[in-house]
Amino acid sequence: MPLSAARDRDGIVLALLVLGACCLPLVFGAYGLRVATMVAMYVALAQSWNLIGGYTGLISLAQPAFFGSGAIAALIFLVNGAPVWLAVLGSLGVSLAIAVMVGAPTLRLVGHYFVVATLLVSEALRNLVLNLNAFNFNGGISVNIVSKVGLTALSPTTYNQVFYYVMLGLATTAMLAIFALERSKWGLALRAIRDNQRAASALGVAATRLKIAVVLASAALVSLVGTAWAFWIGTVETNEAFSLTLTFEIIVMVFLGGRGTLWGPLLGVLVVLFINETIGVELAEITQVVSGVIVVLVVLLQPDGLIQIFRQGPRAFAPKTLAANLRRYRVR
C-alpha cells in the first residue's frame, strides 16, 4: 500500500475510533464506563511513553515523577483555595519544572546509565514528597472536586461520564500527537536519533534539544493525566501516585503492542487490560504470572509487537518468520 494511502487510512480509522468512543457512554453501564475510562487513561500514558521509548529510543522510568507531581500538586492547589484552572496550570508547571531538572542531566547519559538515573530520580522525588508536611499535605490528600467546582447536582453516572470524556480527550490528544509526528520531519529526526545518535548529529540533527522537547511534551501529557486521575478519584496517596508499577505496566503495553508505532500502544493497552479484567477477576493471584508469560512469548516470537500480526497477516506465524525472530535473541 502506498505511504500516502496508509496515512489517509490511519487518519480515517482514528477519526472513526474517536467518534465511536464518544458514543460509548450511551450504551455502557457503570462498570463498562469505568473500564473505558481506564482504557483512555492508559492509552494517553502509553503514547506519552511511546514518544520517549518508541521514537527516541530512551527507556525512561521517570514517568511516576510526572504523574505523581501532577496529581498531588493539583490537589494541593485546590485545598489551598486555588480555582480548578489554576490548579491544572500550576500542577503542569510543577511537572515541567521537574522534567527540565530530570532531563538536563540525565539526557547526557546513554544505555542502562540513563535507565538507572531516571529510576533514582523518581524514587528520590517519591521519598521527598512522602516526607513533605506543608501546604495541608502530609503523605496523602483528599479533595471533593464536585463541591469545589459547584457541580454537586451531578449524578454519579454523569460525574463518571465527565471524567471519561476528559480521559478520552487526553487519549485523543496523545494519538493525534503521534499521528502528526509520524508525518513530520521531527519524527524522522527522532528515529535517526534512536537508530544512531552520532550519525544523526553529524547530519545536523539537534539531538539534545529534540530529546529535551520530547521529554517536556511527554511530561506535560503525563502530568495532565495524573491531574485528571486525581480529580476523578478525589484521594491521592504518595506511594500510589509515584508507583513504579504504573510505569512498568505502560512499558509492557507499548512493547507488547509495538513501540514506535501509532496503533501498537493502543493494541497493547487493550490486551493487557483485557487480561487484567478477565483473568484477574477469578485468578487474581496468577494474573501477573500469566501476563509475564504472554509478554515473554510475544517478545520472543513477535519482537516488533502484536501490531506485526495485522501488518503481515499469516506470514507473522510462518515457521521461517518465527525462527528468524528467535535467532534475534541468540546468545553469542
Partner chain sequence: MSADILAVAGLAKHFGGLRAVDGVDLAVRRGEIVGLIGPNGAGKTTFVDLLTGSEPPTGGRITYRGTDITSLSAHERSRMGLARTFQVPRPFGDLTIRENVLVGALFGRGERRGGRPEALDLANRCLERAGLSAVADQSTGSLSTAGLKRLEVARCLAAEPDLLFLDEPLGGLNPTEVKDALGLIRGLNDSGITIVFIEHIIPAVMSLCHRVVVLASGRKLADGDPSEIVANPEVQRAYLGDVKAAVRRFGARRRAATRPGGAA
The other form holds:
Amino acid sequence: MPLSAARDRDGIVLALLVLGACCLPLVFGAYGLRVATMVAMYVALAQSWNLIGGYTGLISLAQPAFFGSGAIAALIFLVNGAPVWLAVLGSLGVSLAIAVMVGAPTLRLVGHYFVVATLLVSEALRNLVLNLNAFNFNGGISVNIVSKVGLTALSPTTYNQVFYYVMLGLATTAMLAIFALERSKWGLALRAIRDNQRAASALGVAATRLKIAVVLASAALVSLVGTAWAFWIGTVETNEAFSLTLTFEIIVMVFLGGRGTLWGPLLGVLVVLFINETIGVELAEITQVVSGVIVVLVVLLQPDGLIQIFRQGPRAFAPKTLAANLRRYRVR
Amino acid sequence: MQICLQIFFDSLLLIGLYSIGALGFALIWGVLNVLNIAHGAFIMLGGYLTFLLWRNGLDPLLAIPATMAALFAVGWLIQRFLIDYVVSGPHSLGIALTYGLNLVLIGLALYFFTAEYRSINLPPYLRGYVDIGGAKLTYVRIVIMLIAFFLTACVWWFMDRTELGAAIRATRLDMEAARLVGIKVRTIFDLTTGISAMLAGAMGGLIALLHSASPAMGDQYLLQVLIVTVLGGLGSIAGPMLGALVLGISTSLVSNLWGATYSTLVGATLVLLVLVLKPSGLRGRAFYEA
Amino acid sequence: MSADILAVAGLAKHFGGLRAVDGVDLAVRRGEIVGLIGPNGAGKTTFVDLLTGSEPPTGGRITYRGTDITSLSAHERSRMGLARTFQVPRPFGDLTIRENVLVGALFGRGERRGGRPEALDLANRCLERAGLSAVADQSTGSLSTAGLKRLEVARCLAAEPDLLFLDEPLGGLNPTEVKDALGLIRGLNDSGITIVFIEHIIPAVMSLCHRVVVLASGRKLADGDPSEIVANPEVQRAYLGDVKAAVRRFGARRRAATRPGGAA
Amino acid sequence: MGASPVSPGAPDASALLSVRGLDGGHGPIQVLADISFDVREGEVMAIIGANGAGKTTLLRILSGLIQPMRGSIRFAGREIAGSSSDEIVGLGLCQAPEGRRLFSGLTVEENLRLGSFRRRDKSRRVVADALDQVFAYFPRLAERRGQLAGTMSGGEQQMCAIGRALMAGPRLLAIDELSLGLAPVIVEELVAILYDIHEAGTTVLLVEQDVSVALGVADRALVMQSGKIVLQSSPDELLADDAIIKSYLGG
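Output the form predicted in complex with its partner chain next; the form predicted alone has already been displayed.
Below is the whole assembly, all chains and molecules, this chain first.
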C-alpha cells in the first residue's frame, strides 16, 4: 500500500507521544497522574470501539459486557484464591467466550437491530451478574480487590504509578493496533466491508470471519482494560462495571474526534476529559449539558469529527464548509 | 387467586404504559429510520412538566393533556431544527445526535430539579381503591390504565383511519413514492416526531402521577420501550401493543414471583431470543414493512 | 467435457412465488465469451448472483473446473478465480480508486500469495489496463458512469479471475465509450479469461460473443451462435415484440377514434 | 416533421410541457445532456430507448425527485425546474413510476386515495368522483379495493399505479415502463384503457422500452440514447426509417 508522507509521520508522532507519556510520572503529582491514567484508559477504550464502530461501521453497545466481565470475572477469580496472572487470563477467557456467543448471532442483524441487540446483551449481563450469588460472589456488593491481592503493601505513589504504566501499555497497544491496521490489508478490507459488503465478498474478502475477528480483538482489549480498572480503583461495583454510560461516553469521544481515524479518538478523549476536569465534578450537570451541546454541534456541523481541523486546516471551520456539512445529510 | 389478580392488574397497567411509549418510539424508528435515544428524555420531560403544572395549581388530569400538547411542539421543533439534518446520513449520526440531545435534556433536569424524586400529591378523588377478590386496585391506577388505553386507541384511529395517518404509513413504506403523490415528506417527519414526543410525554406524565418524576426515569423506561418495540416489531400499531403485552405480563409475573431485579433480565433475554431466531427482527404484519 | 470451465445444472431461485431463475442449464467452455441476453426482468442478474455466491440458490448444481461450488460462499468462489462486476457499480466510496483495486489484488485469487509490493504492482497494472492510472489516487466520487464501470472491471482483474461475469458493462455509456469498453473486454479474453457477458446492447453482444444464451422469465429461451440467435424469431419477439403487427393492431384502434389536440 | 435530430429553440409557449437544455444526473454523475422537447396539450408522447439511456432519470427530474443541473422545465406556463415534488404534483404533473412503487402495506383504496393528497380542489365529493372514475377504468381495482396492494399481480399493480396518478386529476400523466414484466394480453388491456384516459382529455407521456407498445400508442416519439435525444418523429416515420430497429438490434 502506498504510504503517504502523513502516514509516515504518524509513526514518529506516536513514538514521541508514548515516550513523553512514559516520562510523565517524573513531573506529575498525584492528581496529574490520576488524570493521565484516566486519559490512557479512555484512549484504550475509545480505540477498541473505534475498531468496531469506526473502521467496521458496527455501532456496538456490547462493550460494557466485555469491560464488566473483565472486571468482575477477575474479581471472582481473586476471591476464590486464584493468583493474579490467572485472574487476568481467566477473565480474558470469559470475555472472549461472551464475545463469541454474542458476536455469532448479532453480526447477522441489520441496521438498528444490531444496536439494540448489543445494548440488551450488556443490560442482560448486568442484571445477570446483579443476581449472581455463587463462587463467593454476591452481585450487588462491592468488593475491595486491593486487599485480596495484597497490593496494600505498595506505597500509594508506587501503586498509582504501576497502574499508570499498565493503562499506558494498554493505550499504546490500542493505538498500535489501529496504526498497524491502517497499514495492513485487513484495514483496507474492513473499510471495504463498511462501504459495501457484497462487493468486498465478491473480491475475496471473508467478511463475516473478519468482522468476528474484529469483535474478538476489541472485546479482548476492553476486557483487559476492565481488569486493570478493577485493580486500579480497588473496589468494584457491578453497576459501575457494566455501565452503559461509560460506553456512550466513549462513543461520544470517538465521534467528536473522528471515527475511523488514528488520531480522532485520542483528540476526542482529550476534549471530553478537558471539559469534565475544567467545569468540574461539582457542576456535573452543567458538564453534561455542555458536552451534550458539543455532541449535537459536532454531529450537525462537522460530522467527520474535529480531526478535520488537522486535515483541512482552518478551512474546516469556515462558515461555508460548516454550512455545506449541515446540508449534507438533510432531508429535502 | 389473589396473586393472579394482582399480576393481571399490574400487567394491564404496564401494557398500557409501555404501549404508548413504544408506539411513539416505533414511529420514529419506522418512518425516519432513526433510533431516538432522546425518547427517554421526552418521557422524563413529560414527567417534570406534569409535575410543574400540578405544582402551579393545575389538576393532574388536566396537566396530562397540557403536557402532551407541549411535547408535541417540542418534538416538532426538534425534528425541524435537529433531526432533519441527519436523516439521510449513516445510522450512527442519528444515534449520536439524539444521545447528545438526551445529555442536554437530562443535564438541564438535574440542574433545575436536582436528582430528587418529585412526586405529585393526588387530589382526593384519585386516592381511594377498590378491592377485587383481595387484590387492591387504586383509583389512580384505574385512571392511568384508562388514559393509556384511550391514547392507544386514538393513535390506532389516527394512523388507520385518517388520510394523514395513511400518509405517514405511506412515507414509511416508500418515501419516494410518497413524494410522487404530493406528500411533503418533511412535514410528515415533523408530524411523526411530534406525535412520538407527545406519546412519550403522556407516558412520563402518567408515570409521574403513579410514582414520581426523576432525571433517571428516562433512561430507565427507554430500556423497556426498546424491548417492547423489538419484541413486537415495527410497522404496525399491533406490534408495540403485542410487545407491551408480552413484556407487561412477563415483567409483572417475574417481579411478583422472583423479585423486580429479574424483570429486565427476562425482557432482554426474550428480545435476544427473538432476534437470534428471526435475524431481521420480528416484523409487523407481513406487508407493513417495505 | 473437460473443456467446460463452468457447468450449471437445473439452477433455480425462487423468491416466494416469483421464479426469478427457473431451472437453467448452462455450460461455459474455457476461453470463450458467452453473451447472456434477455429482456428486463428475465433473471440475468439473479443468475449471476447465484453463480458468484451472492445469493444461495433454491435448487440446482454449479460445477466450476470440476468442483461442486454450489454451497461455497462468495469470497471462497472469488479465491477460486470467479469474479463479477455489478450492474449498478458498487465502489468502496471511502477508498481511493487505487485502494479499490488493491482490495482485489490483496484478497481475491492472490490472497494466499500475499506480498504487498507484488499486490501494488498488480493493482497498478490493472489500473493501467482499465485506463484509470491517471486518476488512481482520486476518490471514486469523481468518476463518471464509464469510469465506475472501468473500476468494476479493474477490481475484478486484480482478483486474477479465470472466469469473469460482466453485468451490463456498457449500460449508460456513449458510443465512443462503448467502443473502448468492447476493446478492453476483447483484450481480457485474449489474455485467457473466460467471459460471461450480460448486456442489453445487442449489436455489441453479437459482435463480441462466440455464443449467445437468451433468458426470458427465468428460463433459457435459446442457446447458439450469434447469427442463429439474431435470426431466431422467438428472440426477436422477446425483445421487440412484433412491432409492425402491434402498430397495426393498436394503430387501427386509435385512428378510428377521434382525438383532441393535434397529431404529429 | 421528419425523423431528424432535434435542435433546441425558445420554449414553446403553447406546449403543456416544454423542456430546454436540461442537464442532470445522480449526484456528481451526469446522465442527461442538453435535453429539449415539447409535449403539446392533448397528445400522447412516447420516449423510447435502451436500458441506461436516461429515460427514468428524465422522468425523475420532471417530477422533482432529482434537481436538474441546468436547463429549464416549463409546465402549464410555470417554471418548475427546482420545484419540489409536491408542488409539481399540485400543478398536475403526475407520474406512475417505474416498478409501480405502490405502498405495498396499504390497501388498494388507501393507495388510490393518497393519490389525491395534494389535489387543490379536494373535497369529499371530488375524491369520491375521482375514485369512481378510476374504478370505471379499472373494474378489477374496485373488486380488490380492500386488498393490500403488495399482494396483487403485476398487471393489477400497474393499474393501481396509474389509478393513483389519475386520482390527482393530472393534466399530464407520465408513465414509466407501462409494459415492463407484464404479459402481452395485460399490456393490450392497459393500452386500451390508456386510450380511454387520453380521450377523456389527459395528456400522456409514456416512457417505454418496448418499441411495439410505444410506437403503437404514441402520436409522436422521442428516441433517447446515452442521455441524449437522438430522434424525434412520428411512429410511422420511425418505423419506415428502420432507425429504431437498428438502434436495438444491429448497426
